[in-house]
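Quick heads-up: it's one chain on its own, the form predicted on its own, in structure tokens.
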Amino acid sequence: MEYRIALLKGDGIGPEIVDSAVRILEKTGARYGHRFIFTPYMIGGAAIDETGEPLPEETVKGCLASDSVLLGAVGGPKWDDMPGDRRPEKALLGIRYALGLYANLRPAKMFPALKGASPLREDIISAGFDIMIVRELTGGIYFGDRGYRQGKFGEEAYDTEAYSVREIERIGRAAFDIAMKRDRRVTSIDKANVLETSRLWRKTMHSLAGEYPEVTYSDMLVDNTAMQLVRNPKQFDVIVTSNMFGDILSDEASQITGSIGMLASASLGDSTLGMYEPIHGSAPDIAGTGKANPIATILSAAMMLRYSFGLSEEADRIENAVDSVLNEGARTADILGSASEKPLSCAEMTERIADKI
């Protein structure tokens, strides 16, 4: 089989970690007889420097013409003074919208070998957890009306959140469909005691839950969820929530696993075209030093094989290779855990994983 993959390396450590994922995909393709055709496109700060735009039209067209997209990271202090609509991060919202990617899947699981890196107590960690956070990606406050105006106390800024029944239904169905392949439990997160959008969210989710009688459904307020994730993460299977709440909760979930450098993500829509990326940022302070952890991007590539290409066996092989090297004690600096251990560089960790493929 032949697959066309658009590479959006971006800024900071983005090029390094995307190159690592490409190495693993090439090794996997060679083993299973697949050919991956990689085409790089500019995005983020690098695109601003070259074209003046964070998301060039050529990049959008190239991604739409591909079978899937692999993204590194964007942003950095170099572009912090850019206006909001010209910042590198604007490209992320733009490319998700252009590709029709409304569902962001962020798995957060406890790797047994990394229990010592988690900030949670041993009795909580020992129970383990495997959570899939399904975040709405193209609506809500990140895409709502915004601006400045004169208010009671002078100049004020505003951001508006709005959700339609259709937007809630399609992200809800994505969550229920995923739950049907897991432990069949869905927890919907909102702030229905305060927000009108959350009240519509809850009403719509309740109606949708009736179509999935095999799934155990429950609601939870977002502030309680933030507490429960550190108190008893094992209680969750699939979490579904809005754009902003999902952004915050998935970052919290990443930290209880031990390192944000371990967490992959998939952004999906109604077609097989998806975009896959680590949930961490561009880490400009370590760019070019070899200290980046490539595992989140490698696991994102595994998610690509599973969700866009239907190659579950190949995805399993990559995930098992990651588990294997971690169980052998291989660590990058962010998951080192002990000063007496010698951390592997980004390239060294990549080769250790490639050897297991």
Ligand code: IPM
Given for the second form:
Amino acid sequence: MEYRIALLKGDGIGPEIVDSAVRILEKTGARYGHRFIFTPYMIGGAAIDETGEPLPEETVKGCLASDSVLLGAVGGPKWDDMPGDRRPEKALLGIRYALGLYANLRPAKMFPALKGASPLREDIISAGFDIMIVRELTGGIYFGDRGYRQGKFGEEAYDTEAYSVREIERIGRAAFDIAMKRDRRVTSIDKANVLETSRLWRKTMHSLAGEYPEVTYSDMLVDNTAMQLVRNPKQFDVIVTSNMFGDILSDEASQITGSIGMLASASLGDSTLGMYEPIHGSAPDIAGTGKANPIATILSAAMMLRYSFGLSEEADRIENAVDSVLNEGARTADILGSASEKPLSCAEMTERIADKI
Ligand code: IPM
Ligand code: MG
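Structure of the form predicted together with the named molecule (previous: the form predicted on its own):
Now the complete complex, all chains and molecules, led by this one.
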């Protein structure tokens, strides 16, 4: 089979880690007889420098015409003073919206070989954990009405959160469907004791839960969830939540794995076109030094094979290759811990993984 993949390398370490994932995809394709056709497009600061726009029209068109999108990372100090609607980050929101990618899957699982890197106490994580955060990605306060106006105390800024039943239902279904393939537990996170959008969210989730009798459903308030994630992360299987709560909780969940350089993500909509990217950022401080950890991007490529192309055997092969080099003690600098090996560069780690494909 032939698959067209748009590459959005972006800024900082983005180009290095995307190149690593391309190398692994090519190796996997060669082994299983698939052809991946890669086309790069500009995004973020690199696009601003080149065209003045963080998300050129050509990039959106190119992605829409592809079978899937692999993204590195965007942003950096060079563009931090740009106005809000011209920042590199704006490109991320724009591409998510333009491609209709409303479901953001962020797995936070403990890699047994890296247990020592978690900031949580041994007795809390000894049983491990494997959480899938399903974050709504194209609605809520990120996309609501905003601006400046005269308020009680003079000029004020405002952002608004709105959610329709339809938006809640479709993200809810995504979460329940995923739970059916996992441990069949869904926790929906809201702030229904205060927010009207959360009360509609909760009511809609409850009626959906009725359609999935095999799934154990519960609600949790977002403040309590922030606490429960560090108290007992194992209680969670699938978490479903709004755009902003998901943004915050997914950073917390990734940190307790101790391996933010390892975590992948997928953004999906109603078609098989998805966008896959590491959870970490562009790490401008180490760009070009060869210190970047390519694993999150490589695992994002594996998610692409699984969710967009239905190639689960190929995806397993990549994930197993990563597990196996970690078990052998291969480490990049960010996950060194007490491992005795000297840290591998981005390119060396990539080759270690490629050897196992
Ligand atoms: C993320 C990031 C983005 C978000 C930023 C960079 C716009 O934090 O993907 O989690 O808030 O969605
Ligand atoms: Mg975030």
